[in-house]
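Given as structure tokens, the chain that follows is alone and in the form predicted on its own.
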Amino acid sequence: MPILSDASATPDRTIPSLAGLPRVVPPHRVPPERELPLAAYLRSIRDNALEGFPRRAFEEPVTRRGLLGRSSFVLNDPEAIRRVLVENQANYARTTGTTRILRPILGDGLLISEGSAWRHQRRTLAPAFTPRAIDGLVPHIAAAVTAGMERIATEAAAGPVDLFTSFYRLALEIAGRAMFSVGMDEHGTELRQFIAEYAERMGRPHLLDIVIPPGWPVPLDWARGRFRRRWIPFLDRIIAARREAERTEAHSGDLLDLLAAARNPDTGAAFTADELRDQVATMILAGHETTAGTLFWAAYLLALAPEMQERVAAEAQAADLTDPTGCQSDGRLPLTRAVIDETLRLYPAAFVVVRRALGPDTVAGHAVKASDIVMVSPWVLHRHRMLWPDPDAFDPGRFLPGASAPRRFAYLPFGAGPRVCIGAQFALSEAVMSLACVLKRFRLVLDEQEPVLPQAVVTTQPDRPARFRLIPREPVSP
């Protein structure tokens, strides 16, 4: 497909505090003019789901196509999205393919569970993710970021840096310290190998994952089962090592402590050992990969917009990042936070929410039948021509204090309704803090001319490694 890139046109809208900065449109593939043929569409689901949305999906409130004997809808009407994710969410369940792919690595944790099991987990976990609880985890985030900056500085001194890999390791270190109070030096390499193996071989959706009914095995299920038989003992070893370390080391309120102490407020029930392990897997995997992607895309956007980058760096240099508690929510870093919010608009980690209708419904005037597929794609929604002015442009001013708030259910980086991401506050805290620390210390310059394009299979990631030159900044005198 052709690629668009425009950094010179006149902006349709500016925010006064950012007036005068050049308009920047990151490179992106032009959507196909028409729906892909079925075979090509199914290949896009496996290889890069973003290529499966035609132009009209970005222009019309609801689009429909036939899919293997049923209908598939893409919703971009906020009221239709409210209907599916909030008002009648009980009528819409995860698809067989989603569950089949994610359960071997996430178990029956919060992301996968349904019905009463999900309600029990959500109620039990909620106190561990309040703003006050997240503030208690910030010292662990800060320790990981400090250590990560030293590693990145060492890499930068040797030449151009693959920032996605660097941010991946940083996000994994943050997840490990927040969960276990300790770094991932001992287990990080093996954990990365597990994740890479699953993502490459077993985490990509295939046709049989979609069409075979639940309970019927498909060929990849055997490989996924073998993976899980190695994966569970590995997770148990990490948890056991953390428990053993409690006897000799001090641990200050990490996430494992919060999960172990959590009780369902209705029943008083705690998590079983298996449930606790599944929550650990969900929090580490769902958290670190999405954060790594967000940090990479923020760095890429700021490298394309050097004037904006300097504004963010000046904000970071003026802030006291040695006291990081609440730094992303107490007004110290409003532009950094706006950059993260705009990054999540242009490159939402969770690029699509897919649901299967359990019974008939009417959504935005469209008849939805049982077994029809309903999709809410933040990738499409956040670039929709009806909902956003100049939707393809990088404009953090949309999210600065004083700007008009996005329309309800038009901006969903963490989902919506009862199943909104419980870790959103944690994710924002680590992303804002990490980006501020990087820009306070380095100026980011792309070391190559080839555009980096988004590729979405499980999350939205760069289609190839991109190398950056990290130029040290002069320290700012107090």
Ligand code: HEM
Given for the second form:
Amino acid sequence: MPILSDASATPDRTIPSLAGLPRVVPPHRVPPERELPLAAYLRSIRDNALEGFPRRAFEEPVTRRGLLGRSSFVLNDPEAIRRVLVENQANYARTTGTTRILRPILGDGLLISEGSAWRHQRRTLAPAFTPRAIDGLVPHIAAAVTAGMERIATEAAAGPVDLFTSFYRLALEIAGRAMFSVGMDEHGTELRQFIAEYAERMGRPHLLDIVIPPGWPVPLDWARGRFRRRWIPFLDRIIAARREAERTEAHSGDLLDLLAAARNPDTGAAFTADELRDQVATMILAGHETTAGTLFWAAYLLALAPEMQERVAAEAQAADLTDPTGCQSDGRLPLTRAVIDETLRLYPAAFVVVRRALGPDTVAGHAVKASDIVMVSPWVLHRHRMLWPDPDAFDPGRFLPGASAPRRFAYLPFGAGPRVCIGAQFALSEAVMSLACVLKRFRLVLDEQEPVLPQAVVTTQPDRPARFRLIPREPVSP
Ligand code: HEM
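To complete the pair, please output the form predicted together with ligand HEM; the form predicted on its own was given just before.
The next block holds the full complex; its first chain is the one shown before.
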């Protein structure tokens, strides 16, 4: 596929503080002119789902293709999206493939549970994810960011750094510390190996995962089952180590405490040990690769836009980051936050939200039948020609205070409706804080000749390791 990129056109900005900065269009593959044939489409789902969306998906409000006897819709009409994710959401469930692939690693945690089991979990977990509760976790996040920065500084001193790997470790460290109040030194390597092993083969959707009805085994299910039999004892070991540490060391409240203390508001019931473990797996898995990718793409965009990078660095250098509480919510770092928002527009970590219709519905005039697939793809939606001016250009000004808000249901990096991301506040806190800390300390220069392109399997990642030179900045007080 041809690659589009442009960093030379004249600026046209409505936000005065960014006026005069060059317009940057990060490179991306031009979408295919036509629907891919079925075999190529299924291959794209396995290898890079972004390549499965044809040009007209970026231009039309609703597109439809046939998929093994069913219809598969891509919705970009805000009203249609509202219908599926909010108004009639009870008619739309996780797909068989999603559940089949994720259950062995996530168990019956919040992300894949359905119906009354989901409602019970969501209500029980909600108090642990309020902005106030997240502010309580900020010291853990800050400790992990500080430790992570030292590691990144050591790596940078030795030469160019593969930033996705560095941010991946950082996000895992943050998830570990916020959840268990302990560094990931002891368990981090094994955890990364488990996740990499699963993602490499068992976590990729294959044809049989999609077509075989639930309850019927497919060959990969055996491998997934074997994986789960090793994975559960590993998670139990981490939780037991944390419980042990709690008895012997000073300990300030973390997410595990919040989850263990959580009670269903209707019944007063707490999570059982198995349920607690599944929530822990869900929060670690849902929360680290998504944020790592977001940080990587923010760094990439700012390396392509050095003048913008200097503005963000100046903001971070002027801010007091020694008290990170409320760092992203109290308006202290508006440009850093706008860069994260714009990064989530151009490279949404969760590139698609997929649902299976349980019964018939009418969506934007299209008849949806039971078992049809309905997709809302933030990757497509956020670059849609009808919804965004200059959709492929990197312009954080769209999200600065004073800019007009995006149209409702046109910007959905965290989804929408009852199943909206429960960790959104947590993710934004850690992303804003981490990006500010990196830029306060380093100038980021891309050390690659070829464009780095997005590749979406579970999340939107760089298509290969991309190296950056991290050039130390003059220190400023504090
Ligand atoms: C940049 C980071 C993140 C992005 C882009 C993101 C995106 C999303 C999206 C789009 C959904 C909705 C999926 C759907 O409707 O099918 C979702 C759900 C979810 N996210 Fe996130 N997420 C991020 C970080 C996190 C973090 C840090 C956590 C946990 C601490 C988390 C935990 C979850 C959970 C548990 C769900 C399922 C909610 C439910 O079904 O009720 N996410 N996320």
